[in-house]
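To begin, one chain is listed below as structure tokens, in the form predicted alone.
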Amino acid sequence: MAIFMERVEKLKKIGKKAGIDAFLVSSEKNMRYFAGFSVLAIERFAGIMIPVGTSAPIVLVPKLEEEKAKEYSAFKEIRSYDDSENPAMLLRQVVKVLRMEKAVFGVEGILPFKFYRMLVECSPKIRIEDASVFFSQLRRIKSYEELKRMEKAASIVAEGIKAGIDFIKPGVSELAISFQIEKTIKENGGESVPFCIVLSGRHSALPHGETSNRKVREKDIVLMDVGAVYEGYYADITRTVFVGEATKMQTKIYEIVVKAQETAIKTVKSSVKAEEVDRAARKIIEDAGYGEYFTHRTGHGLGLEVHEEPYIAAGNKTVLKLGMTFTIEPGVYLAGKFGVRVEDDIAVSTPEAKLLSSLSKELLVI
């Protein structure tokens, strides 16, 4: 647990600088970032009330909810209501109890609208802040733990997607490959697998295209890009991979898409910007003629969420830091014909980026 306390300590240091006196935490993925738990709330009110001061942190649930805070949660003073009850009763006596009614409250971007009005209603002299720069400000340096749970979320995706080129085959479906995926990312150890996007034939040119009943052929191509989740860490990866052949253009492009990812890869390090990573990236696609046809940006930041800081992205001028986790995958996707992505997981290390994710890169004909 010790953990924990650490990363509260860590934010009420930083909370104590800006001038706030207590944050309220509700989101799954921060509650579980500083107590070790999270709740399915639902529509429910859940948090953590953690004051700048002196007072242990408070972690206020729906009484469902109550037997597995009390299992899981790093902080053992733990207040609940059930569902005949208003959660803005229980908050307002909470916020007492601290004497917090002339408070300035960091919260996150994302809190509901509901629950700030509950927050505010509890005294009229309570200010509220935007703290989302804070929490991202910690969460995205990843300690050794943190990067020992994404190497293995990395490890169960890439045997899922081996699991998904075995399967493919003229006559199978993008959501049966999905499935085959799916199946095996859980067989492996995988919480949850939160998106398995298959697409094939002309519908690989769509860098996010819905998975279907289209059945693969013949010199299809077919784009694999797969989320899941291990003990709270996303990993992120995708391959593509062909059917029967790889035309010449394809393989130009495979192999334009390849050296843009490898070049990104060997570009990251401490001291260089995020906009410096995704250049190197986007220079290589657009030098070889095909810079319109790659239409997002190089990369995001990957840990308790799948998209977080850093965004490897043109005038994103983060400095990256020794921890700092995200995606490198450039990708080519040419209209009604076909696209390419290769997508692998970094960490910022040293002397060189280190690789979250190890799946073969090679040009493959199924």
Given for the second form:
2 protein chains.
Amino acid sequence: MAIFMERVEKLKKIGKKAGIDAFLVSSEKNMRYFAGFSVLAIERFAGIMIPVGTSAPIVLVPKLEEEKAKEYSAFKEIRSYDDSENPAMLLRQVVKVLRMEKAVFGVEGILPFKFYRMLVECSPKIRIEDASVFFSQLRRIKSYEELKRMEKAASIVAEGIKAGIDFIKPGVSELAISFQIEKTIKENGGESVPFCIVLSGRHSALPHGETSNRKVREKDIVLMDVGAVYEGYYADITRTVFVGEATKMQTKIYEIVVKAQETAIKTVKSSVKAEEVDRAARKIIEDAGYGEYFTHRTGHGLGLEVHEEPYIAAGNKTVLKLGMTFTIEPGVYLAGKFGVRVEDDIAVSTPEAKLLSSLSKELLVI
Amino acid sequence: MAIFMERVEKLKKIGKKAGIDAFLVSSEKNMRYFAGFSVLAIERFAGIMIPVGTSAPIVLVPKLEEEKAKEYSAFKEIRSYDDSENPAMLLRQVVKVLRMEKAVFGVEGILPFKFYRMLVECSPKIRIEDASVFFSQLRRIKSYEELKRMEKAASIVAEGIKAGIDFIKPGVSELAISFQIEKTIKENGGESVPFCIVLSGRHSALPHGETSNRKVREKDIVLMDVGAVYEGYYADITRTVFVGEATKMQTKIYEIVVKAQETAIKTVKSSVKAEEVDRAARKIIEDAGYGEYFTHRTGHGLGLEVHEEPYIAAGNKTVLKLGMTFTIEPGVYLAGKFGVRVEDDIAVSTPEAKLLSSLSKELLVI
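Would you mind generating the form predicted in complex with a further copy of the same chain now that we have the form predicted alone?
Full complex below, order starting with the chain above.
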């Protein structure tokens, strides 16, 4: 529980500097981050009110989530409402108890309008600000425990991809390979598998292609892009392999992509800018003459969400810090022919970047 | 395209009555409903501005979605912004062009706070109201085309469950059965399978249990609750079957649940209240002495979302109308022993309710 107290203390400090009197946290991910439990607040309102002053955080949940909150919440001041009550009334009480009628509240940018409205109607003098940047400022630096979970998530995804590779042969469908990967991940303790994309042959040239019934053929490329969650934390890994043989052209592209990825990983260190990592990958591919076929950013932050800060993209001047985690996933896509992408999960560490995922990148012909 | 014009005309009519000058629609489902295409507006803003007056709707999208919008949107006035531009500026321009600086805007309750903020900052005289009730008022009545899609979705899920049943035997895991169902659904044209829950033995007694590695044994119950999407529309079906044999007790409970479900379906007609349908199912189970083991509502609306209006629940006085669609899914859960749930998808029709799903409910021993 100490970890949640610590996170809340850091948030309070940030709030004080920014002139925020209290935070209202309502998203699943942020509730999990700050209080160790979450409920999906879509139909019904749930949230944690975190005053920046000395008062303890107050947890607000629908009645049917009260037991869960009591068991798992790091904060024990819990108030609930049942289906015959209006959560707006409960929120109003809490605002009153905390003497927050004239407060500046920091909320999440994704807070649904209907919940924003409930808060703003608690008192005519309330002011509400988007505090997303403060939440992500904390969340983007991972603790030791978070890194361990992400490493575990990555090792589970790696097992899944290995099982997928073992399963590939001419005649099996993309869907069948995808199921094999997903099954292996779940058997290895993966909580969920939000995506498990298998693209073969020409399909591999579609950066946003979808797994289909297409059967793998001799001389195909097979690209697998897999995300899974372990104790709330994501891993996201891509590997591209060859069936029967890799042509000279395919081998060349594969080597360029791996070189781009490894070069980008080498540039990752504290005090480097996110855009410099993107540049490093892009330069290798551009110098090889394939710049126009690398059509997406080099990577995205990873953690409780599959896309979060920092984005490894041109123009992002965010300075990398120890404990930040993200993917590095350059790709080259030759429309109508084939595509290659290689993706690993990285933590900014010292003296060099730490690979959270470990899975061979050697060119593999099955 | 006529269908989208028609929906927008109905929305305008409702807006006029309610004193709303324009709607801003931004959720994936409502964009699909009103304009025939959607983009996921989470990281980047996208939406459709629908003035209640004579001006045409204006579509706002990030640059990278512009081609998609041009191809699929029912409304051809499309404005885009690229990553170096601020969507707030674009929104402000549109508000100005439409002379909506003093307008009352109707938005979705789930509109993210950051997008609400962009709209409200377009002009100091703008007022914003939650128009969710108007959107759902339209969406809950399905057209012929929508019903056809839901029927198709249901037939695909039925194929999946049949494949699952064929696959069940002692020794196979819940996960393996679940994959078999999901695979069959995708092979039959299912767009996605958002849930595919298989619970065996004692697990079947958990109304919110999760598919596990548990292997099916002789004399187990197996409960399958499966949702899939076809052309945007959901089906959601549950069947419970028996392995080797059904005990007297299991047979009794199964028959009570089926009777409750069929009785509830018989009460479904235009002008009946949602709560009366719930009551009909509940009464059968209560009269049999198992009321306390039927721990959830009888059903939920179904359409572009898996949970929408009308909810078939105690206290819901919504009057059913022709074209409304929902699940009827009573269950009895005997903790530590077993559970039975039977679920079908229903449309309010005349002279009687129409079953969208057709799959045997006879007690099946595998």
